[in-house]
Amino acid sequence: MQTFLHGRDLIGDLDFTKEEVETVLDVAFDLKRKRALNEPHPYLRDKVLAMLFFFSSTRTRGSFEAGMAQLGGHGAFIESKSTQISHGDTPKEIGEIFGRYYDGIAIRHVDWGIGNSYLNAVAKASRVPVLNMQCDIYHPFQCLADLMTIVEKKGRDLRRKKMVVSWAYAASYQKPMSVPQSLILQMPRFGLDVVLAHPPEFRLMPEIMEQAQEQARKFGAGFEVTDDMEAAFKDADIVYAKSWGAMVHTPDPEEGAKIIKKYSHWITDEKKMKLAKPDAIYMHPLPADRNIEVTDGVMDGPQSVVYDEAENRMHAQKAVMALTMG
């Protein structure tokens, strides 16, 4: 157990340790059973918590509001667009005052080549943990609650399990391409054989996919890309399909939308699930678009491990705001 994490940002999945994600994972699952048991864990007494969003939100607004307040303190909402970012307060102020306000600075900011670039000029200027709530890049703690979730269905020994990431077609947007690129990262260090399943346009960022390429030769465990959705899903144990943008291939909003219209049959369907083990896991980050990015039959069925999912949010996020803000 890794415990001197004080002080520490979390802004990419590789900041953490393979170590200290363990040692995450072990006091996400201790704060878990403290709160099934109603067991009070004022880690964070009088401590206040900025979330500044640059993005709309619910699980991870609500996670970590309700998270702080169980911790003892005070998760402070703050919407950028009530602020005077917009007019000349710059990453480095924000740094400065927020980080001399408050005792650690979570933000979510996904815009595409700025989200990641704002968090860590924020970082550099911060005297407290800057924590990312997501950005263009990565989406660190849906990956932690993700693998706390599969580490609760199948146990810790995950080497050799076969993890699917798949793209998933949504009409809504370009979403952000972080889920996938976190996962890709994360779970090879964990023993997961991670299949990669895309079509050609919605290829990930090369120096992500190159970094996961690392991870998994240097963790011992598979990583294979497909742009065949049904060959993925083949023995799976975790099925985990969403929608992302093709900003890698073209960042222009209608030129995506518009390739995204030719994949409409890259749904997770009960047929698509067949393919998989039959004790296969399905995940969501979730919000997903029912019936065009996951069929209701598989959301709302045995497999689905979403509300959970959901739910692990919280517990993994207390535990790293109670090692690094405590």
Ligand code: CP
Contents of the next structure:
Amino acid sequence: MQTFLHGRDLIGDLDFTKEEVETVLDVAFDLKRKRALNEPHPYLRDKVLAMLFFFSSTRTRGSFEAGMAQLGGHGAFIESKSTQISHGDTPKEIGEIFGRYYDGIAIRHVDWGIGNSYLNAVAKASRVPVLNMQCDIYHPFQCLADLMTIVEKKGRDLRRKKMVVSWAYAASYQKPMSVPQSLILQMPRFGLDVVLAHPPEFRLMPEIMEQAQEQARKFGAGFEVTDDMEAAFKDADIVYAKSWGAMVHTPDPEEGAKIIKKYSHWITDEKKMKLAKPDAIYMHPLPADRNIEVTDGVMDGPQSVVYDEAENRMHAQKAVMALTMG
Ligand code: CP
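Next block, the form predicted in complex with phosphoric acid mono(formamide)ester (CP), ref. the form predicted alone:
Now the complete complex, all chains and molecules, led by this one.
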């Protein structure tokens, strides 16, 4: 068990080894139990986390902020537009200065081609851990909560279980591709056979695909890609279907929005869920476009675990914060 994570950043999913992710899971389950028993666990007394947001959030803000308070510290919510960033504060200033005020710097910056570079530039200048609250490439804390939820529902031995990571239609906006990219990187390390399904224009980043294939080979798991949503759902143990944008195909958001419209039949509904195993679980990181991306019947149905998934954000994040900032 690798326990020394003090001072470490978590920006990409592979920043922590599989053994270190196992440690995060163990600590997360322990913290979930402690909260259920109302047992105090102030591992970060007097510590403060800067939470810098360049994009809106419900779950990420709520779970980091509540998590820091439960650990005896404080999460400081900072909207980028309320800072001097637009008047000249560079990532170096943020890393250097926030690193002197705070004990950790968490950042959400999902702008395509910008977010991940921004986080890495802050981390280079920071003396304290930088935590990725979602960038254009990765959403590692969502993925840790997803893994925790899968272990709760399917057990710790996930070998030969089939997980579908599918694109789904959504009309609201071109969503980041960070969730599917984090899933295909992390889940094969835990033995899940991953099937990635998407229409041709919704390819993920080639370098992430290569890394996912490498992880699957290394850990003896399957990794397949298809453009057939129904075929992908067949006999699945875990269905994870969400929308993302066509940014790899075209950087033009208007063209991307036009392409999305062609695929309105890529909705997760009761008929498609019947193709999966009877005890399959349905997952989504939320927010979802209800009755566009997924029907109410599936989202609120017996196979849906979306609220456990959202809750586990807090426990997984508390584990990483306690291990890296303690
Ligand atoms: N899943 C997730 O990251 O939710 P928010 O965008 O509400 O933080």
